[in-house]
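This document starts with one chain, in the form predicted on its own, laid out as structure tokens.
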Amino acid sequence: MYDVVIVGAGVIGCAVARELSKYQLSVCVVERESDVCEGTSKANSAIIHAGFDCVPGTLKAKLNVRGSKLLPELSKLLDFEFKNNGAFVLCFDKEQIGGLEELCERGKANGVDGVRVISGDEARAMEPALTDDVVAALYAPTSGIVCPFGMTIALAENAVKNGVEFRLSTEVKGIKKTDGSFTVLTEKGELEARIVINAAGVYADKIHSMVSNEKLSIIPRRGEYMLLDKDAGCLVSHTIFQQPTKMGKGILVTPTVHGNLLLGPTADDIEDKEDTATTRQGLDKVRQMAGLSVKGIPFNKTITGFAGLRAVGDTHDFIIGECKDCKGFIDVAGIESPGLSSAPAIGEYVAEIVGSIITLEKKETFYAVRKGITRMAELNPEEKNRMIARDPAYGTIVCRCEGITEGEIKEAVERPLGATTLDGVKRRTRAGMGRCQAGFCSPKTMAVIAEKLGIGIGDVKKNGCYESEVGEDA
């Protein structure tokens, strides 16, 4: 019998797991995919929003601002990439400047520091690549950028360090409520829990319907992106938004924490919860709309396009709380933007709900710090020599685009919740994320994975689980 079973190992499920690991609880995270961060958390804008566009008084507003304030210190504790780079929201029509002023007042009401409206000329003085069509901008200095998969993996590894169990490649097939507890039915057997937390992303409605007669509607909203090479990463230094619409915050142009340039996303409501294909129409829209904000975008330096799905609820707010007709079942659903920014605060909020159901006692020892994978490219010569002396594999470059070594790939596989696929290694080390998009480094990466997992090199997958269910109980 677990105290808590969390369904879903995206950034929200992992943030909740880490927060609950501070207490004397037995916690298990169940995830149908072979790794954490396989859904929305791996394909998004990687933005830490300041909180100026959330309606005051909503959960989004409260948790966005709190989460964004927690991120800088959390990134240091858990050793994942975060940068406070600030953001602009651009206005192209003088008659629409009032909309920026409304956003500014909303931000102030939400407690966002330093937000203000500036002229187009002031904005161009800070960002020379902005187009001449920009007549005004909202400036939000507390906005930031992050590595979303690095953040999710860090939260998960730290949760494991503090006693949380992860069951990967384990799909939930049903949930039964019994007297004072739940039976979670999975394809690998049953789990008993006092509390179940639904953090299943676009499938949160399906999990919810297993226990409740109340309707919960989650619509997948597909967003398509273009990622440009690091040669283009310095075109802008801030995150550049356009004035938002009812479908989202428009097409953005932003540097990434790793030095690339990211453009997108589109916003299309679809029916298929698995449809992450890019389209010619969508990517054409990204090109066209991004060009309204920033001039001289070198589209010929595009190295990949991708799409992610946002879990959009029908309440226009996060859906977080104990299910009215099923006590002990907590929904954490409809976590669209600014979900990534809000994740640490959502963890705190859900822990408070858990504490209203069962007694929480803090652990005497909680390991708040986690050290990430060695980043050889960032070390000075002396540090590199020490690492190579310890293990010569750190002296062998595997991914030339990103400067990733064999030692780093080995480390990615050997860690708690270690990588079992090419995508798992990529998200932990960036091997395969560079200009050639894994065209050269895949064979050697596959060889390392195969050796460490004791499988044939032909059995190594890009993603997904193996017949032997590697990583079932991490």
Given for the second form:
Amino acid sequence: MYDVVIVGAGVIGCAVARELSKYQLSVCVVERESDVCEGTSKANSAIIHAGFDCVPGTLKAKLNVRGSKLLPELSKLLDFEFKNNGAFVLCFDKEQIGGLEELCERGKANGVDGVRVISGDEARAMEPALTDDVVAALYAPTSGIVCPFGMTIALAENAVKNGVEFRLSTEVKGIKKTDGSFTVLTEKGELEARIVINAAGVYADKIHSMVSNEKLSIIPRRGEYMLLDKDAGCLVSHTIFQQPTKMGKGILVTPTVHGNLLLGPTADDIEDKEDTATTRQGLDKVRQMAGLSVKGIPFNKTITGFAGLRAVGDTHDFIIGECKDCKGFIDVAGIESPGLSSAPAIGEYVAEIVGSIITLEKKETFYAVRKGITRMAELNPEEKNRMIARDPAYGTIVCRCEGITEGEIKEAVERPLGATTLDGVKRRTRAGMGRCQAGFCSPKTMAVIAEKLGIGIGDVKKNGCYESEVGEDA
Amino acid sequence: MREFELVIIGGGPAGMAAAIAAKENGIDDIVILERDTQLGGILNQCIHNGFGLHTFKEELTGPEYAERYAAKVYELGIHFELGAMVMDISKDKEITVISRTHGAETIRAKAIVLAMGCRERPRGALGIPGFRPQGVYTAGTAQKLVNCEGVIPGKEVVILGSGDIGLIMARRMTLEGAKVKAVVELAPYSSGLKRNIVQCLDDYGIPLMLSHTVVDIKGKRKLEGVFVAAVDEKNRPIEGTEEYFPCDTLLLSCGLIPENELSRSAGVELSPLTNGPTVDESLETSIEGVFACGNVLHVHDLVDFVSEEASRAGKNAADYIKGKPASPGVPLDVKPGNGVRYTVPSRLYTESADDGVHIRFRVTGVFKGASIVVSSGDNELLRRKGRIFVPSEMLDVVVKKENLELASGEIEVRIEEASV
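The form predicted in complex with the partner chain, contrasted with the form predicted on its own above:
Let us now look at the entire complex, which starts with that chain.
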């Protein structure tokens, strides 16, 4: 019997798990995919929002502002990439400047530091690539960018270090409420739990309806993105939003923590919760709208396009709380934007709810610090040579675009919750995430994974679970 | 800090030929830095024949062609280091390199030959919408998997792009038992060599769909199929022409990009037309003592031309090290005119040309019965009529020294179309 079973190993499930691992609880995270960070958490804008956008008094406002304040420190403790780069919201129409002022007031009401409205010229002085059409901008100095994979994996690894169990490649098929506890039915057997936390992203409605008659609906809202080469990453230094208008929320242009340029997202409500395909129309829209904000975007430097699904609830706010008709079952649902920014605060908030159900006692020893995979490219020559002397694999560059060594890839597959797929290695090390998009490094990376898993190189997968494959064939 | 007179970056066909030429011209203090575990570069995965017809007057496989040069490298005692990845080149020719054997170190060079080759254009750069499943590979990655790792990526294949590697892989996959359903090409003509279309597609009954492209990719985890559509003259897909091809493998052969991140770090001027360094007739880049050759300079279709070009770069690097004075005067710009996409070199010193100057270029479309004309002002320096010129075949003309003396201002290379 676990004290808590968490369904879903996205950034929310992992943030909650890490927070609960501070207490004397047995916690298990169940995830249908073969890795953490496989859903919405892996395909989003990677922004830590300042918090000016949320309606004051909502959970979103409270948790966003709290989350963004926790992030800088958390990124240091858990060794993932975060940068406080500041953001603009651009206004292209003098008539609309009032809207910016409103946004600014909202930010102040939410407790966001330093937000102010500036002129188009002031904005261009700070960010020269902005187009001449910008008449005014809201400036939010506390806005930041993060590596969403790095953050989710760091939270998960630290949770493991503090005793949380992860069951990957394990889909939840049903949940039965019995007296005072739950039976979670999975494709790999049953788990008993006193508390179940639903962090299933776009599938949170499905998990919710396993135990509750209350209506909860999640609509997947697809967002398409384009990612440009690092050559283009220095075009802007801030995150650049467009003022929401009747025409929609606009398209952002932002550098990533790794120095690429990210454009997107579109916003299309769809039905299929698996439909992460990009479309010609979507990518065309991204190109066209991004060009309104920033001059001279070198679209020919595009290295990839992708789409993510935001889990949009029907309340315009996060849906977080114990289910009224099912005590001990906690929904953490409808975590659309600013979900990534709020994640650490959601962890705290959910821990409070758990504490209202069962008594929480702090562990004597909690390991708050986690060290990430070696980043050879960031080491000085002496440090590099120390690593190579220890293991020559750190002297072999496998991914030439990102300068990733065999040693780093070995670390990625050998860690707890290690990568088992090419995509898993990519999210942990960036091998394959550069301008050639894994053209050169795939065969070598496949060989490292194959050796670790004891399978043939040809059996190494780009994504997905190995067991289900066997099941399909059987 | 280790110092070498000549550092050659890349041990493929270009790097080996440059090293051999430099050695034969009196330079002993050479190192070839090769990132892979053997010399030869991409030739090692090109196990088909057709290499060396110009150089050796016989048909060799890629590894055999590489071996001829590697043997010469051993024979001449040229020093090379494997598993050595160059991370950075500074403006003053300090090279940061990382390897298992020497760790992270900085090497100083008197002269450098850039011979890093090229990479394939990935899917993202093509903007093909759809899912991102397993089963989408660049043709060269698939070639490496099949020929070096013994892994067959799939059984039902569609190939986008008719570049030479795509054509070669159409045959290769067929020979390995896969069904290649179509080779789909955006342009109204193939971007591969004619002989490859005949030997790799026609001989196996594989259809080549010109003026078509892949417009959607299906399958969330594993590739299930692709939609192919016809395109109009502006390369826009024509609605209603979509055809679905179930497949588990999509290979991309949609162009090669010279790999010049290191050149950029050194501050070498790059040409937007070739994506390679701009060079003069001695293959020297905008930085004195830094030369470039092979696919890092411009994408070649025949390795024989790579070797020839690299030999010149190696010899010129040797001359530079031996203290040959810099070319006198101001270089003339060499410009692509009608029907010409780029020229290498893009500038030349007429006085320092030994006997003649190679100008290499590609045409922008298919020209039948047309003439290549090299001119400067009113003076025609060269005229050559040809049966057919196609973009897939790099053209090479040699302008004689006495004709170069007529040049002033700038030199233009153009195609004069046959009058209808």
